[in-house]
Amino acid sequence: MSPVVARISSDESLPSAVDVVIVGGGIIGSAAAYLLAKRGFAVALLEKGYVGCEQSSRNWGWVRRQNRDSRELPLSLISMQLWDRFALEIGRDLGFRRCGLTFATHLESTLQQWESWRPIGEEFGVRSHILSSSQAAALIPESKRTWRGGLQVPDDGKAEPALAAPVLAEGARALGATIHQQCAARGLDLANGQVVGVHTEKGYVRADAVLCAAGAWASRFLRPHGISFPQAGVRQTALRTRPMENIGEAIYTSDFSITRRLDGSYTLAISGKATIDVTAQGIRYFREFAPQFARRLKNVRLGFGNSFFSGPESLPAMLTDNDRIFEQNRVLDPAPQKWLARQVMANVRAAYPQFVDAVIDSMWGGLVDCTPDAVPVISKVEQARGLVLAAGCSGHGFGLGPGIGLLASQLLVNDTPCVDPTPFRLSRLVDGSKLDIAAI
């Protein structure tokens, strides 16, 4: 099933014409069509299903700066600051809380890892304090595991997934910018390889230009515009308890994570468990994505279902371009993996006994989209002028989301960009580069 996301309404008319079309409300989409709105300038955000209604509102929530790609550190910074101000300028909360966050693990090749990145962190600002493993054990309880140490990070933490890009969205709107819902992009259209306008299910919208925010859908978006965006789905699972005892708030071990909500309920999941489903788009970028995908091999699971045939990956998604298959998946639900629903249970009750007792509330499965490189692409395309894709990822983009939505929105009006773009320009996967995978 899918989690519960704050609804918000839509506009009844879509306008005729405005400065920027965005396609897809998620975080980043949400994000760049306020940042864009404050700054004055017209915007439509369009989505096919409901605001924030896919991956943006099934992740841990998590908002982070440690173990990130040094690529990333930049943005990452930037993030933290717009997450800071978001509630007081728009007068809502998105539960965004510098909670800290806690890890532990059994692995010393892991805590040399996090030891290792700490000067890297510390160029950027980001404090954080390497743990004995008495210290480790003193904060999260040992079951199945002697923790060799841990990592403490103060100014880290979190933000609720079922608000943000919702009150992002609002947000928006009360700067002058529309929302639509249940109003899918069909394409692109474009004159002499430049955008003017978007075709959706409800009419035309002229644009000067448009951002494609479509995570797992971007990829089939823009290949009948003949761009090719490597793009793979890694689907994960996550559960939900009802509102419980106040056991930490956001913590990570390699068993498990715990993330605490507002209302007191508990999101549970495992870091790096994941399964590739075999799928048409799969095998179109399987060169791509092998080396990824084969240092990470021992945490994946392949699997074959419903993908293949329905979805931004199936076979009827790469051999057609019918513009109505957006509207005709409406939200992709991926159905959770109950082997490892199971698994993340019994880790966390191993370790917290108040977690015996505890009621799972609901589950849901996600798609991760994912680079080559496990880095985002936030980029100008080159084949159509006005056009800036902002997707691919690789599990960041919450936490990232309102870094990558400035970015996105500068990029799009031609003004100065707040950090280098060069590391996730789309031609790194096209052109033949050859790649740096992010380890973390």
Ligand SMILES: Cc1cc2nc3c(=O)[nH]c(=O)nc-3n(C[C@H](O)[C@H](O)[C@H](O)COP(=O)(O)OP(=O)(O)OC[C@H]3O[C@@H](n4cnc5c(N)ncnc54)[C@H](O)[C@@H]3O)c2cc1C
The other form holds:
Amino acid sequence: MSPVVARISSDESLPSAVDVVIVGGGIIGSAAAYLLAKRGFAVALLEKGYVGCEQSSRNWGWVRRQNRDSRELPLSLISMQLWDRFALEIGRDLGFRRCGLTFATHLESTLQQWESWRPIGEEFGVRSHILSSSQAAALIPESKRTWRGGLQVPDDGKAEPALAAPVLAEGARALGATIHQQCAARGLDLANGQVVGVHTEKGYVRADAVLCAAGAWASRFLRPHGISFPQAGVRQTALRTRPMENIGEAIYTSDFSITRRLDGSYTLAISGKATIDVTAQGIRYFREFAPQFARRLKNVRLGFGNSFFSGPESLPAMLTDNDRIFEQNRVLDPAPQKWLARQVMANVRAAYPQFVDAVIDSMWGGLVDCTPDAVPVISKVEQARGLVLAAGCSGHGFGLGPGIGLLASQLLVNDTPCVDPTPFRLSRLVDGSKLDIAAI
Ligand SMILES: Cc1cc2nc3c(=O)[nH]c(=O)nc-3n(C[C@H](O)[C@H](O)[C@H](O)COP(=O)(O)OP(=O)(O)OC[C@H]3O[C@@H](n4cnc5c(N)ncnc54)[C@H](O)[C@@H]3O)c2cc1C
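After the form predicted on its own, can we look at the form predicted together with the ligand?
Let's see the whole complex now, leading with the same chain.
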């Protein structure tokens, strides 16, 4: 089942020519559309389903700088500033609140890792406070575990996944961009290695530059053009309660995470627990992903089923260059993992009696698109001048989305980049560079 996401209208007809076409209306594509339109560029945002319908509405909504890999930290600071600005500029609430994040752990090693990250965070202005075991227990009830300690990060926060991408897309439209839903991009038009337009299911658009922000579909979108992007999906599960008593805003333990949403309901999940489905694309990029997945083995299950036969990593997606595959899969809606949903509920109820009678409104799966080193790609693409790829956010892309959208927009129009783009270059994944895998 898909989570609820605010629906926006589409523009009726495709423009014949624009400065930039954006493929994918998730948080990255929508943020880039807004930021480019604000600079006065003509933008068409293409979305095969509806804006925000895939990962960007299926996440917890955390906007977290805490524990970010140092390569992502500069961009996460910029993202924070953009999150602060968007509601003021657009005049609509995206649900962004610097509500603070609270963590507790039963493991000395985790506590030490938080402690050792603090100076790194402080360099980037991230304030955090280590909690003693009793302070942690006062904030997050102990049930199965005794807390060794905790962490509070007062200035990090959350935004509303049902609203963020749609509000940004509408903000872009108010500045002149056009939004085209149910309008899959079928492929790029290249002339002498330069992008000159995009073929879509509703016709052709000429463009000087194209952003591929197609989330889990990015690798499949690029492959027919001879561009290799090692990407793999990890299936996660989340649940949403009906609105209920307030027991906290954003809480993390190894047994559950809970996030209060704008309407007073909660998103519930367990961090890191997931299924890696065996897929044709997964087999193709097995060598690249083996080191990362080996690290995660304790928390993941292997699955075999639908994703082998349909979706971006499926056998048909690998064997053919069928350019209708995107419109044939309007919304990627992977099944939630029932075993995980049961674990989340049992763990949350053991800690919080308030959840014993909570009604589960919905649950869903989401395919987190990962890179081999768990750092996004935000990069010009050598084989296609004028093309920028921004994908592979590896589970961090909602909070980082505004910053990723900004950097991508700057690369598209050859502006000075807001951060050094080198760590995000695509080539590191394909030229044999030694990869440094980020913590997930
Ligand atoms: C359960 C879960 C929890 C998460 N929690 C967090 C969190 O708390 N904080 C955080 O920062 N991140 C979190 N994430 C990760 C975050 O959701 C993603 O990193 C982020 O949303 C990626 O955004 P995106 O725009 O790249 O991709 P998406 O949101 O997936 O958008 C890509 C869009 O491209 C469209 N598309 C694809 N191909 C085409 C085509 N050919 N033509 C037109 N459109 C196309 C798709 O339909 C889709 O809408 C979580 C993810 C999941 C699944």
